[in-house]
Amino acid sequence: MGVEVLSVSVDSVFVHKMWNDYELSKMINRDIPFMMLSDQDGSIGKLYGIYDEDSGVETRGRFIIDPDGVIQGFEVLTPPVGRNVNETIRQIQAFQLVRGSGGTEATPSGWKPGKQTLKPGPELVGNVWKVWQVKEAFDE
C-alpha cells in the first residue's frame, strides 16, 4: 500500500522482544511485521496527546499521517477496546483515493474500493442522498 506503519509505546526495547517473543509471533504465527519505537519518557505521547502524566503511559491511539506530514485520521481507545486492522485499511485506502484524485473525489461513510465515490462540489450539497445509496454501506 506505500505506507509505513510504526508501533510506538512507552515499553522499553526489551519488553517489546518479549511480547514479540512469547505473544505476538504465537498469534500471529511470525515475529512483528513493523517497527515498534520506545517512548520511555512519554515524550511522543504527549505530542498527539495520549500520554497519561499520571499512570506513565500512553492510551491506544492510531494515526494516519499523509506524505506531507499531516494528520490525516486517528482514533483513540482506551486499553479494553481493540483496534481494527481492516478498518485501518479502508481509511488508508480511502485517504490515498482522496489524495490521488487531488480532491476531486470524496469517499462516503464505509466506503470500500471499487464502490462509489462522491464528487464534492456545490450540487451535491443537500444531494448527497440522491447520489449515495445509503443501504450499500450498511450491506456488509
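Note that the structure is a prediction, hence the values are computed from the model and not measured. Numbering follows the first chain given and starts at 1. Each form is matched to the other, and the largest set of C-alpha atoms that superpose within 1.5 Å is called the rigid core. What changes on going to the form predicted in complex with its partner chain:
Once you line up the core between these two forms, the Cα of Val125 ends up 2 Å or more from where it was.
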Given for the second form:
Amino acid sequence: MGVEVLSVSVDSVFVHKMWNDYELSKMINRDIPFMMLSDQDGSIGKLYGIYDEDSGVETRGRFIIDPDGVIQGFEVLTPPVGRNVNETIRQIQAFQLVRGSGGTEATPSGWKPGKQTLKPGPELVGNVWKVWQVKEAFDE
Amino acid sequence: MPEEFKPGCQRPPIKKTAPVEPKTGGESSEPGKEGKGQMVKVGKTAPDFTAPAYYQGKFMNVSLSEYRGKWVLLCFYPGDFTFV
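Given the form predicted alone, state the structure of the form predicted in complex with its partner chain.
So here's everything in the complex, that chain up top.
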C-alpha cells in the first residue's frame, strides 16, 4: 500500500524501547516495523487536537495524511476502545483510489476494493439509485 | 530522512515548527483552553513537527515533513503498556 506508519505517545523513547523489547516484539516475533515517536510534553497531540489535558495523555487519534501532507481523514477514540485496523486500511485504499483517479471517481458507502465506484457528473445527479444499491453499503 | 541520535541524559529539544492556528472563535468543540488543542480539519495541511523516536534498536529524530510524497498513518495512543 505504500503507507508509512508513525505512532505517537507521551512516553519517552526509552519506554518505547522497553515496550517493544518486552511485549510487542513477543506478539509479532520481530521489532515494531515503524517509528515510535515520543511526545513527552504533548505538543504534537495539542497540534492535532487529541491531547487530553485532564489526564495528560493522548487519546486514540488516527490521521490519514496524503502525499501532499493533507489530512484526508481522522478518527479519535477514548482510551478503552481499540481501533479497527481493517477499516483504516479500507479508508486508505479508498483515498488512494480517489487520488489515483484524479478526482474523477468517488467511493460510495461501504466501498472496498473490488466494489463499484461512482463517477460524479451531471448525468449521475439523481441517478445514483440506478447504478448503486443500498445493500452494497454492507458486507455480504 | 530521520537521523539517528545518541541517547543521553538530556532529552532532545522538541521542535514545534507548525504555526498554531490563530483563534477563530468558531465551532471549537472544546472552547477556551488558550486556543490550543483545537481539532485539525480534514482537507487541511497536517501540522508539521519533529520528535525523537525509537525504531528497531535505534533512537532517531523524525519530522513529519520528511514524509512528503508518501502516505502517512499517524497514530496517537494513551501510552505504552496500556493494554488495548
